[in-house]
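Below, in structure tokens: the form predicted alone, a single chain.
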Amino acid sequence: MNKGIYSQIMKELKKAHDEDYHFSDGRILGSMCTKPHNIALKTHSMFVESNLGNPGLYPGTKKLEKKVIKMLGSLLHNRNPYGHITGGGTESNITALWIAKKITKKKEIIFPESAHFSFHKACDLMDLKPVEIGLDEKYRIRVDEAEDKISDNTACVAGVAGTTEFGAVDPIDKLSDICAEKNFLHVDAAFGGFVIPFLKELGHNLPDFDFKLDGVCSITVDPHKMGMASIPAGALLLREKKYLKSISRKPVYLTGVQACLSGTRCSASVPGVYAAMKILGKDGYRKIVKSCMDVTAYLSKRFKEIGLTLPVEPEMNIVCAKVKNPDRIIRMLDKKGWKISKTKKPKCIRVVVMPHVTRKVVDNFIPDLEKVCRKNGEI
């Protein structure tokens, strides 16, 4: 190895890394990922060559995938669940709509005005027609409209447990209901799936959203957000095996079976979820969830006390307020060093609450969002 071109390469990646930021830096406001678990991060590196594309030869590997899909079944009220690791909510919700479009031969969507992007981008790729469904006051999907939607046409309908913008968590229960042995459900619980379950342990009185409701056939949960494993790591439950053939392929150069959206797939998140999930158990992830929602109530009220106004008390660890311009707030925050989201309507800026947001960082930040708000006249 040449030291030269050696010590040149890691000293140009160094400086790339320094560009970036970190979620240790305690700046990251507005993103749904946090630092991994150690132990995600260490068992990532480790498994760094397994490609479950390819799955004969990782048998290993395939192995550690099933038992995932078993322990996140658990968490979601089924024992017996069928679907594998992903890239992310992406991937995953693309993938059920076409499992859906598969199963019912059957071309139009139902899902909220609040659903990710994800689904529209699927509607694209599989000319399927979004029927889009209005929110109420609260910002869920609202039961009735999506009800009188329902058609013939219909091929999968689909809610939101945790919304990308506000954390809200659609009346998934009352879905079912409408759903259930007529119409294809899936839950896009990307964000809520590591979050709602602790969340009912600890008393907060949220809706059934998972597999404990007859009506859901699948459901998206990324375990590299609240689940504190190595990205990319999204998973796709589904209730029967059924859905899993209905997409499964058997390519003659490959070994084993693809159900998957990818062909290679990094497959180094598997052991870091299954590492993850056993250290932690219930509950080191109820600690972690119930230390969120404390600073989620800490922030709400010190968004109140310097004049800011919350369009909705949050379920989950999201945190909105009010803002008129939130385009240019998000800049003057940028330029002292905070990366905040905002969400589209109403015009508010956002905050996630992750495990690195702590008070500390709450109360580093307030003092320049103050400034910059009176400096624009929104307090």
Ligand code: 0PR
Given for the second form:
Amino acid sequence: MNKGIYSQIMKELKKAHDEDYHFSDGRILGSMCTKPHNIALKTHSMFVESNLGNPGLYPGTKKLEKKVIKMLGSLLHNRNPYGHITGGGTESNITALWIAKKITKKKEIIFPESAHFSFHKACDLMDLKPVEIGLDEKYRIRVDEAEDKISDNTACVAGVAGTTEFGAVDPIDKLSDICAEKNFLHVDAAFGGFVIPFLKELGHNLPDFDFKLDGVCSITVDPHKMGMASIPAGALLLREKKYLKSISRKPVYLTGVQACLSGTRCSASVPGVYAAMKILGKDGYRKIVKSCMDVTAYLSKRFKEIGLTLPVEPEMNIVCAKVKNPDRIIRMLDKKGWKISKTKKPKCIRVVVMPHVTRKVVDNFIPDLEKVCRKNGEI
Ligand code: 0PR
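Instead of the form predicted alone shown above, give the structure for the form predicted together with this ligand, please.
Next comes the full complex, this chain leading.
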């Protein structure tokens, strides 16, 4: 090997890596991902060769995927789930709508205005018709409007358990009532899937949102968000085998069936999901969620103390504060090294309180935020 070129490449890569932000910097306040659990990091490099697109070559990884799907099912009240690990919430949502289209042979997708933009991607890709439903004062889907819009053309009704912008939890129980046995109900719990079960255990008053409800057919849940797994690790869970069958293919030259969107798929994160879930267990995740919610309450208090108004009290670990010009605030905070995010309606700055967003991070952030808000007449 040419040593000179090797060290030149490594130098270049190190520079690129240094340019990136890292969760451990305590500066990333607008991401739904976080530093994975150490065991997930370690196992990721062990399984880089795995490709569940050709499962016959990787029976060990395949077994782990099956176990992971079962574990996720047990988290979401389904002892016999079908499904697979995906590249993330986008792929899971697109796959769910693909299944709904195949099963029903219909084309209208009912989802809330708050739904992640992957629903629009799915509609574009598959020529589906989006039917957007308005939100109530807590940014949750209006169930009566959704019920009115269900028609003979409906392929799928979707609700979100933990919306991207405000962390709102749609009343999935009510959606389940209006869908049961008549319509395909998909739940996007990409973010909420690893949060809501533990919030409920901690006594928060949130609706059921998973397979406990008869009407729920499929669930998106992302281990690479609050599940502490490495990217890419999403999951799509399905109630019935026939849903998977509707999209399965068995190319002659492969060693197994593919019932998913991706062909070759990065599978190195699968053992990490297994390991993180095993090592953390329900107690571990409950502790993580509790600590994120403590910081959420603290950040909400600090926002209010400097004179900002919250559009809604956080139901999950996302805190927003209304501002007239989020872009300007974000730009000025960016110059001070802070990476925060925003919402569209109402206009807010937005912080996702992931495990790396600690009380100390909040204490460092608030003085800079206060200065910037004062300078812009926001407070
Ligand atoms: N469903 C919901 C409710 C989501 O919030 C997201 C992602 C998705 C689906 C799609 O998931 P994937 O991004 O895994 O495909 N929401 C964030 C977003 O798109 C994800 C994110 C992650 C944002 C890391 C920033 C970031 O640094 O905005």
